[in-house]
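In the form predicted alone, a lone chain appears below as structure tokens.
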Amino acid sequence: MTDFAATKALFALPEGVLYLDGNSLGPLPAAVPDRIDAMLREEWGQMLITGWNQAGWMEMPMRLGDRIGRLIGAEPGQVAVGDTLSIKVYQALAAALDLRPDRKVVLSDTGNFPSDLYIAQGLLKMLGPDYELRLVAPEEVEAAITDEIAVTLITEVDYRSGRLHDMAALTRKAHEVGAVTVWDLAHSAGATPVDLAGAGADFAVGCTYKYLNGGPGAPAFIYVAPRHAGRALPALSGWLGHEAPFAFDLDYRAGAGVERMRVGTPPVIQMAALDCALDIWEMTTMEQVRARSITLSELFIAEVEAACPGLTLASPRDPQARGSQVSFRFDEGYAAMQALIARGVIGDFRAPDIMRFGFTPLYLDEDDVRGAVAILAEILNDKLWDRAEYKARKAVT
């Protein structure tokens, strides 16, 4: 079993701070620090452009693919590092369209990150005015999945409520009609387990700022089934999918499987510190947090629907049925959140009225879960919320 007091030791926590935002921005973990000084000094310092040979540089989108894949049951070979999650989301979504090209629609949900939806907008308006986006309600997916449908483009972990969506059903439906999938597994990525080749999903892309504890910033992944790696074409073709990146054609060849779907140069310095976050989680498995992450969000819900009884739970109550994040509604939830900030319980808030959490067990603890608690039951009841600086919105939420 998991010492999850060992994991919570590897992070470097400010003192008298109970971090609860971790499905937002993961904490750094206290070696990473030592791990970019030896980057900047022994590697970029001392090798200089050989470091690109010397310390693995170049190697590096598919080594850290396949410590992620692990996480996300993904096969060998299939995850690639690098780029933005926006850049990642087209990617996937114009190769997933292009094997599809006798259909025009796109099926997401409205419970999806806007993002995800403002990159299919702009993919679809380029392609021309007979593509559509469809969105229905996060509970009505499955029966909007028909032969109409080209791709589903669904984020498996709902950003605000923490709705979690069935992988492999609405995978198995989407198979039915003909149609092709491609998952965002920002919120599920180290948080839950995610059976990516089980479930026969053809396309995944997901952050690794989050759960996975790679800093602000950190590359994002995507996946490609094996089925499609060889025929998939990735739109934006950078240098680096290119069969021959030092050939220096003019013309673009598509590099063999998922290393087609690699774009520009790899932020090194980023991918030193998402490499060294990922060795915590060589000491425990996704089962192992998943189950941790329950207990300490049931907890959390008993808790809060005992102390403060002006919030109502806007996650899902089964927690088979929610991420590892829980959100409570509150009409001043922002102002409470900041008073909350304030106390040194940090989570965050999505408009209009979601106060969410996040339960990461790798670096959290009952106490820390009961000590949240007190301290929101207290700005609550006493109405700490109620102060002009508290409700000042500031440019991060």
Contents of the next structure:
Protein chains: 2
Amino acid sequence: MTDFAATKALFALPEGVLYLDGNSLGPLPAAVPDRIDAMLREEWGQMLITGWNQAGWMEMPMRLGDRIGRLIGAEPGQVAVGDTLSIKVYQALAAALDLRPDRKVVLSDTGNFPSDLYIAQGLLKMLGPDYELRLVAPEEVEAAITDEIAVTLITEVDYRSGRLHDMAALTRKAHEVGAVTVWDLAHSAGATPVDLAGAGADFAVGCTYKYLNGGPGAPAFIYVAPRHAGRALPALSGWLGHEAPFAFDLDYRAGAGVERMRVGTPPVIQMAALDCALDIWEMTTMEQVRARSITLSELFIAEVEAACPGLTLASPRDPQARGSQVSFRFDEGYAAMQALIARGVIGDFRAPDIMRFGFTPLYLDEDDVRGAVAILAEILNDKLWDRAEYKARKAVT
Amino acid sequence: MTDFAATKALFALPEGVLYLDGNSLGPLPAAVPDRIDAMLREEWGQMLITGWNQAGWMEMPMRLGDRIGRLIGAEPGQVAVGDTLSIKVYQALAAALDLRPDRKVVLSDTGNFPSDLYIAQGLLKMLGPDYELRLVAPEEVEAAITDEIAVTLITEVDYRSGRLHDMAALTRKAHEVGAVTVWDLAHSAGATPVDLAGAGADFAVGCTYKYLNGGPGAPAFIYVAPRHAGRALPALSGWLGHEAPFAFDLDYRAGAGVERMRVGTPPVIQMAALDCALDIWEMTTMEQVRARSITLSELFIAEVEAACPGLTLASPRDPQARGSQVSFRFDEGYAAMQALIARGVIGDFRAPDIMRFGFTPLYLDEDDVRGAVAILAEILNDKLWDRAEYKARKAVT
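Counterpart to the form predicted alone, namely the form predicted together with another copy of the chain:
To see the whole picture, the full complex is given below, headed by that same chain.
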């Protein structure tokens, strides 16, 4: 069994802070500053340009991709790290559409993270007026997968409610009607067990600054199923996706596999931080993290419902139907979250009334959960939003 | 006048190294490791998610854009930092083409960096079979700018020869025939004075890991002329280019100005390194750096031509016609460059026979130039490539 007290000790959490926002930005692994310092002084400083080969910088996008692949059900050589999640959504969606040129409809849902929708809107506009982005409610996705659909673009875990889509079932349905799947794992990688190969997913993308603790602005990743990798369209066809980047040919020839989804010069300093953060995952398994995440989130729900009757659960009650976060609705949620943060309990707020809390077993335990709920209950009893000065302030803003 | 001995002291160059490859990757500014360490521990570590506002991470792409803008003739609010150069080429080219939807030809030249051409090939393929990437020799660009051309996609300084295009003249010609200009400043920013506003450039892009010393994988930048910024198409329409990213609307609405060219979560650690590296530019001006770059490169050419008669100048002889690098042709250039690097003189090699040297006044002086040429002359006199064991090795590789 994983020693979660040992993993917790590997994070540099501030004194007095209960951090329930690892679903937005993971905290600093204590080993990262020294690792980065060594990278800066010994690699960049001493090796200079030769670091690209000598220090293995050029291979990092694939090496880190393999490390992430182990957490999401991918084999080595199937995941490349780089760019941002929005860029990787663009690449995956363009490649997926290219596999079904006879169809023009991209299906997504209103619970998807807006940037995925924006990126799709931009891409479809460029592809021409025949293309359509069709949005349905999350619970209507399965029924909406018809033989009109070219590509399903779905984020597995809803960023607001934590609602978990059934990746295997939706992928099966998509394939039955001849659609191609793009899965966004932003709130899945490092949070829930993902089995891309088992589900038969076609493309997947995700970020590394949430549950993987890669740091602010850590790079994204992209997975291409091996059956597509050799012919997938690299819409953003940069030189590092070229078959032979240093031949400096005038014509693009796509690299052999998912390497073709590399674009430009990768962010070596960010990748060094991510590499260090991924070391912590060697101490556990996704299944053990998931089991403990459910323990913590179930405890949180029970404690909140006992102590804070004004709050309404906005996440699925069945832990198997949600990711690693729990959301509650509360009319004064914005004010309550500000008060929580001021008391060192960091969650976040999503309009109009969602208070969102992430459960990250690598550095949270039962005491943290109980402590957070105790402070939340105090704030709710305090009802600062009923005070005259709060109402006056709210009226002018 | 700039105290270039003082700027040189701000770089952490390895003992015994003469670094003439700052045109590929600038060296480590000595202040960067401590700055990054503080950012990691005090910002990421202590502020966690609140660092996006409290530490100003969210504003860094525009704040750093303004700092770079001062070096390339742009006003505040006209440059955004982020992503990689290839991504920014894609955005600029897509937006430029959108301004001339009636024309289908993109003009570039065979001296352009291949990734720019690859990105253009990928974009044009997506836009449809009517589109054409037309490549001419660098010296034929001006004549090839006809009223068929939608967009000129030109890198100002040739990455191999250092040949400098006349930005003002080509932009004028392009505008005379109704074409839109995209300038790649990869080898210009921090190397030569650039006056985007004066030249009337429409779009410009560049990288920050060469002459701006931002570190391996440092982010790129994009400039949009103010006359276009409010209507330029953000083809990669990510959430941070949205008018109100945190409203989490389902529909994309482009931000007011060049902010719309932001895409996803920016690389905060890389940006902190770049921010620190840009401090050094407060000690000088682009004009003084340029004057000294010419002094150093002229000295280098004179010394090489006196001491190394086997080498042929591959860069323009007129310093006004080249950027901040000098290339020589030499049949055994690959072997000679390997030998140079082994002796601590770091330049680089570009097939088939180009030995390339960058001149970066912030940390190179006359003694460095003379020292490098002395070692080059020894290597050439040594003629290791004439030795039997070298020839035998070469025959099998």
